Each structure stands twice: as structure tokens, then as C-alpha cells.
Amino acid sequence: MALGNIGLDLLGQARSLLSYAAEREDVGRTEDDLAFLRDERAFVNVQMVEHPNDDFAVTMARQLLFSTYQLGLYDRLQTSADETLAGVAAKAVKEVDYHRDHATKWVLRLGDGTEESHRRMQNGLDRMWPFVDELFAGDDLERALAGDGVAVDSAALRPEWDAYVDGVLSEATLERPTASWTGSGGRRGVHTEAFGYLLAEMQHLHRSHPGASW
């Protein structure tokens, strides 16, 4: 139930910002048509967020990786120069608050718990960490637009989370892991396996039915 709401409110976030971003486009397209009727390159999102949730350990660590980012973001979007964005910041940052802390509970749950879900809890870390550096990569227009008051610098965010998510890890009795390889592109446009059967399963009813509405 937790993780349905979770899915709430971060599909609440999307449909604002999309909503936002056809707005400021102004070409006619909407934030159905932003979500359902891009191809796959035109997505640029962090590759993290598109793994699959095949365990529950996997899912957490995945969880409170990204949600530490994501609060740490939306703080400081709340004073954006851009209305819109302050706004929608201002609300999501209460969520995101949320996530995160139920990430941390379930990952001091599993870390120092039984041999096997510290087990789990650290192997799910060891395959989301690769992903964590691309969380940073910020790019130059988003470093013009937090020099404008608009946006966020990403590589600011980083102190913080590494703060919080070390705190946690030592708690629950993990070892904060050594990436042999770094996942980056995503943001480029260019993402994982996964994303293109998350994207098909997304889009298939719409793209079947064009124009339909229920």
C-alpha cells in the first residue's frame, strides 16, 4: 500500500511538471501527449529510476537513493525564481519526505536484521550504487539556470545525500559499496533495456486507441 501511494504521488509530480513544461513548449502538445507519444530517446531521465522492481530490497535501496536526491532537489526548488516550479516544489517536498523515510525504516529493517536480508539489503545496494554518480551530473544549461535562481545545481545536492545515506548505511550495518562501473547517458537520452519495456507496457493502450478518452 505504502509503495502504491509512493507511485501516487510521484505520478502527481510528473503530471504537474508535464503539464508545465507543454505549457512553456506552446507547440499544442499536451502532458498526454509528453507521456505517451514520445519515443524513447526523447525521454531524459536519470537511468536509476528505470530498473525493475524484482526485489523488495532492490526497490528499497533504489528508494531511498533516489528519494534522498529528490528531497535534497525539491528543498531547494522551493525558492526557485520560477513560480511554477516554487509551487510545485513546495508541495512535493512533503512527499519526497515521506519516501525517504519510509526507505530508511525498511532498509535499517533489512540491513540489521536476519543473515538473509542483510544479505539482500546489501546486494540491492551494490546494484543500484553504479547508477548514484549520474544523480550529480549536471549539465550546462542546468548550471545556467541555477545561476539564473531558476534551477538547481546538481553536484551541490551531493554533501548532503552522501551525509544522510552514510548515517543510514552505518545504522543498518551496510557497506557502503564501490561501483566497478558507472551508469550515465540517461539524461542524453540514452537508457537501459529496461526502459523500453517500461515504456511499451506505458504507452500501448494509448498509442493503441489515438484520441480515445475514458
Second form
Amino acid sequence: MALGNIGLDLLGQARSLLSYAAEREDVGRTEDDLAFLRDERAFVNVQMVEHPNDDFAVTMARQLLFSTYQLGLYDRLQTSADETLAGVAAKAVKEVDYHRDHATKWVLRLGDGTEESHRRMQNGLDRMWPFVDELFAGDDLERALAGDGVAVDSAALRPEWDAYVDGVLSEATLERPTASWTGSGGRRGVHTEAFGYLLAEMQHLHRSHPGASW
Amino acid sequence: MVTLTLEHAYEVVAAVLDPEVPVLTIADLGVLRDVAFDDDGAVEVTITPTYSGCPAMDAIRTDIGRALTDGGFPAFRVRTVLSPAWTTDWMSDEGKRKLLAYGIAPPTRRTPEGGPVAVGLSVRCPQCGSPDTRETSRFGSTACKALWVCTSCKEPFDSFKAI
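Output the structure of the form predicted together with its partner chain; the preceding block shows the form predicted alone.
Full complex below, order starting with the chain above.
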């Protein structure tokens, strides 16, 4: 039920952002075209969000790491020079704050729980950690937009992220993992194997029945 | 013969019910932000979602259109704005009373009115009024509610999240 509600918030935020992207692009595409008719390489999301919900501890690890990043991002975007982005962010920041609180409570409960829950939670963190660096990698476009006061330089979010996540891990008696490899390329359209399956599930109905509505 | 005044348009729109909590009107909820006439005489209604992904918004837009048509206003436009972001502080006192009577604990006030407010105010059971309650799930049947249970009367209940 929690994940369903969190998913609904994220879907709402994505709709606002995609509608705005379509409006700015101004070539006649809609939010639906951007969501359902782009192929894998045209999506520029970070790889962390592609991981399937196949293990509750892995999902909670992802929720903690990703919502902490989102909270810092949306918090700063509230003062973006772009009024629409600032409006979306002011709405999202309240929702994401609640998501992070939920993930934090579960990571504490599982990490500082039984031997088995601790082992599973540590495993969840270990599996998600290789995708952390990509959150803060940024690129030239982002830095240029940040210079104009429109976007946020992701790299600047890292110290605050580290402080919060380290605090939770320490209280949960979990170890901060060291990644033996680092995922990258999501923002250039290079994705993990899991992403194709996600897109197939999301897009097949829309593509099988073009223009369908109810 | 009803005169098509702005007051009448507001009354018609303000009476539209929230489809998920059908005892509250969209005015009680604070979802209705403005009703005005545009330059061409069409009614322009401004609403804001409670949560970014609230699925009730489409139904609310349709219901506003139907209410205005039935009320004799053939020309209208419903505009959705995100800013300023909705807060439970916009819920009217009347709305909070209706929620409580419906069995949902109303949201606590976030912004203090003339003075500091105690943090972690307990949620009172909407059935027996006891403050002896606890949260059982941070999330509930809709985005705007959490699940609680009363330790006194043992009844589970929904609580409106204060955001």
C-alpha cells in the first residue's frame, strides 16, 4: 500500500514534468507521447530507479538513497528561476519528505532488527550502492542551467546526502558499503537490463491500442 | 429565473463534492482556489491538487463542468495550478467537523496561528475521542490518509495526513 501511494506521487510529479517538457519542446508531442512512445535510448533517467521490486530490503535501500537525493534536489528547485519548475518542486518536496521518512523508518527497523533482517538490509544497500555516484554526476547542460539559476548542480547535493544517509546507517547499525563498480550512462540513454522490461510493461497497452481512452 | 452572477457560479462550483471523501466539498478541502469570469464572460475555475498524483482531479474537473452546465453556465474553463502548493491548513473548520463526523481524524494545523504549536500533537480517535492512539501505517487507502488505531476503543481509523 505504501509503495502504491509513493508510486502515485512519483507518477504525478512525472506527469507535471513531462507535460512541461512537451510544452517547452513545442513540436506537438504530449506527456503521453514522451512517456509511451519514446524508446529506451531516449530516456535519460539514472539507473538506480530501474531496479525491480524483487526484494523488500533492496527496495527500501533504493527508497532511502533515492528519496534523500530527490529531497535535496526539489528543496533547491523551489527557488528555481523557472516558475513552473519551482511550482512542481514546492509540491513534490512535501511528498518526497514523507517518502524518505517512510524509508528511514524501515531501514532502521530492518538494520537494527534481527540477525536475518540486518543481513538482508545490508545486502540491499550493497546492491544499490554502485548506483549512488551517478546521482551526483551531473553534466555540462545541468551545470549551465544551474548557472542560470534554473537547475541544480547535482554535485552540490552530495555533502548533505552523505550526512543524512550516514546518520541513518549508523543508527541502523549498518555499514556504509564500498562499491566495487559504478553504474553510469543513464543520463546519456544507456540503461540496465531491467529497464527494457519496465518500459515494455508500461508502454505495450498504449502502443497496442493507439489513441485508446476510457 | 436564476441570475448568472459570480456569486451564483461560486456557489455552484463550491458545492462539488470530493469523490474520495464525499462528505467534503472542494471548497471545504481548499482544492477550489478561485472562480472568476474571463473577458468573454466564461466562468474560469482554478483548482489545485492535494497531491501531485491525486487521481480524483479528473473526476473533480468533470463534476465542476457538469455542475456549471446544470447551473446554467454553458461557457467555462477549469484551470489546474500547482503553486502555491496545497496544504491541509487550507481545509475549513467546517470541513474538519465533517471529516470527524465521517470517522476520519482531521489534520492537525501545521502553520501556527499567533504562537508556537506543540510538536507531535496526538491524533484523537474519531469514534470515542480518546487521545490514546497509534499509527499502524504511514500510508492508507488514499494518498492523503494514514492508518491509525485507537488503543482505548480498539477501532482502526483513517487519519488525514497534515502536509
